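Only one chain is shown below, in structure tokens, and it's the form predicted alone.
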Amino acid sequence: MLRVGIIGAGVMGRTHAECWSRLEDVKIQVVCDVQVERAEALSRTYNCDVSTSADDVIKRSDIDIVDICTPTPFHSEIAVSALEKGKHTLCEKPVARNLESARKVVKTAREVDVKFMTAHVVRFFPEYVTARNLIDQGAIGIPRMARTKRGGQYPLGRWNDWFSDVDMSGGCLVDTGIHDFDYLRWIFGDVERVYASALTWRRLEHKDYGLVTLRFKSKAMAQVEIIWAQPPGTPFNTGFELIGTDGLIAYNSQDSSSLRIMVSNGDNIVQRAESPLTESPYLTEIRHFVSCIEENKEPSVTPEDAYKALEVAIASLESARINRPVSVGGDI
């Protein structure tokens, strides 16, 4: 039996908890949140303990896995502490808010004998996985270009409205764009240069938008559109076009998803799209992490993958700020 401590009981904490509860030989042992009422609500659902201290959760001898679902600025410190205490650690993306903190996580993860994975869940969405597999099989020839889109309305109703603070969230470029940065790296390899334009530095209340051009070392190119500016109630939408020398693979979540789930979160409506014919990608992701622990294998998202996705996101934010291209790459 693997026993889990979930740190952070917001939207992602609740999403992860529901997934953990579906796995055999896994028990949610404790839920932690500084807003105790949120932790208590989850504890009633999953019959587990309540805490308001991440340190207390990490120190517990009855915890095998720490699942970090806090706001971004707290990810790296909690991850390093959990790893040093010998806990298998799953951490929501991004791995950290800055590269220095991310390097500490990578270094620690490589020094300890436990599993670590950053939850880049797009790698577990069946449409995205299938597209990559088709590319690996040569279905569209050599991949050369891509265009991705991700976003909807600004994410309201979160703790202290932390998404509005760029120093905490990194705006849409870091928080949301990192999904596609990681996915595109998975297909095209390392990024060489980034050029971005964004509303991030315009100080528009509860709106952000970014358009990023990536040049890969393979000479492929991609355009990434990230949106936090659509009207309230607008469905969250993702999509891609992956173009090779012999063809194209395209996907749009609003055209392809047969089930949309909309949940109230204070003043905000949180929406996610799923197909009833497939397992939730969040469950697939967590099931994969558990299998890595049980079979002693490397998670599919390595610490270096998490770092390099963040490196692209940080470069995009800087490029948008200075209105110039930014080079990417270097030692971790």
Second form
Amino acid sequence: MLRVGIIGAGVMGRTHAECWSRLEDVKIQVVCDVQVERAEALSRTYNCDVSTSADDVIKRSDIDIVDICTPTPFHSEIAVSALEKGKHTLCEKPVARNLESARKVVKTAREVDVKFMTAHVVRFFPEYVTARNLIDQGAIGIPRMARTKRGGQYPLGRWNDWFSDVDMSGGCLVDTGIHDFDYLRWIFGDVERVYASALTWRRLEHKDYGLVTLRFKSKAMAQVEIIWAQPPGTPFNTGFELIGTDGLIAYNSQDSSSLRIMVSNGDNIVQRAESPLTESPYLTEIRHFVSCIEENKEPSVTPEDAYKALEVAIASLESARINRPVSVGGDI
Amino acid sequence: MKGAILSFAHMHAYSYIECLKKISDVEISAIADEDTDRGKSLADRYGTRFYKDYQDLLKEEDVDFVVVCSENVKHRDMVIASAQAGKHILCEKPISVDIPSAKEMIDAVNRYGVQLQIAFPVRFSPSVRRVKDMIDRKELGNILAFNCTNHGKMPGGWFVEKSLAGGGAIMDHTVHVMDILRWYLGSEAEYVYAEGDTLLQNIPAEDTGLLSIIFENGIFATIDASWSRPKSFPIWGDVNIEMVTEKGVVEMEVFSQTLEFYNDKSMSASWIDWGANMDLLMIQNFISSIKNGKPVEVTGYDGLKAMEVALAAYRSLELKEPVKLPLEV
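If the one shown is the form predicted alone, what is the structure of the form predicted in complex with the partner chain?
Time for the whole complex; same chain goes first.
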């Protein structure tokens, strides 16, 4: 039996808790949040302890796994402490808000004898996995170019509106762009330089948008689009095009949903698209992490992967600030 | 109105001549083409006179306007000679391959009192016009950014020879979208950054280009100008313009009014365009302008400013940094 302590009971904490609860040989031991009522709500559902102190959770001897679901700037410090206390650690992305903190996490993760993984969940979404498997099989020849799109409405209603604080969230490029940066690195390898434009530095109220051009060491190039600018109520949407010397793979979440539901309940008209799966990609991700612990394997997202995705994200944010290309690829 | 086609080197000429045939008060009186076989067979098909040398054609009195569809580098000489001969001109995009030649072309049409329109049919798309109306009526709030593509299949032929095309995919595919963005914003590009390379095909020009543009009014845009559609792609390519505004997002896919078509004889799947014939709308507009003596809607200057962004992109590829516009020539 593996016992998990979840730190942060916001959107991601709740999503992860639901996944952990589905695993037979895992028990949610404690949920921690500075807003105690949020932790209490989860404790009622999953019958676990409540805490308001990440430190207390990490110190507990009845915890094997720490799952960090706090806002970004708290990730790295909690991760380092948890790893040093010998806890397997699953950390939401980005691994840190800055590279210096990320470096500490990577260093610590490599020194200790427990598993560490950053939750780059896109690597567990079936459409993204299927596309990468096709590329691995040579389906499009040599992969050379990509376009990606990710976004929807602004992330509203979060603790202290922390997404609005660029110093905390890094804006759309760091928080959301990092998914695509990681995915593209998974296919095209390391990035050489980036050029980005973004609304982030204009600090418009509850609106952010970014366009990043990536050039990889392999000479491949990619255009990444991150949208926090669609009106409230817009469903989250993603898309990609992966182009090689022999072909092209395209995906658009809006075009490939398997259910469109149009019903009215009195005055309440529901129109939405759904794309049901056998299991949530978040559950697949957590299953993978648990199997790495149980079978003593290296998680598929390495600490270095998490660092390098953040490096691209930070470079993009900087490029958007100075309107110049920024080189990527320093030593960890 | 009597018109002539100068060269069928650019395949759009085949569409333009069909459009001209559909307009009741237009007569196609002559075709000039360096390629005698190509030109003669087209002259036979359309029942027009044929000239190997376009200079001979320009001497004819019964030609009011010409449509120039030669290789990009030849636009300059053909347009200037046509202006000297007093013919109005519809010239395929890009206007030319460098700024001095484009300025000479604009000077010539001004000097000889004829009109020059650059062939940007996307301006006449009903969807593009619909969004322009919404912008003008301020229904969308202030514009903040654009993410655009003009993809195509690798065209081959002279398009991949820099000595004839002036570049590759970036020269071919930047200008349509750039013209729309200038039109929507009423602002010019101030900085252009580009990545581009020959990544997909074994050709002597770049087949991929990602341009990042910052306009004088601070709005930013990207244009993907790549010839990145595989040969098996179900349609020739796309012009997609996504616009982010204060009020949300508008996604425009100009060529997505299509049917899906599956055929066992060719074992192929394709998308068949049923949308408006933008070439026809553009040519009707051109004919109406010259007939009524009104200024054309898309001028040589528009062509120059759109091309300048492509030229800035090439300079950015060399310098690996953003290039400030207007370019010093």
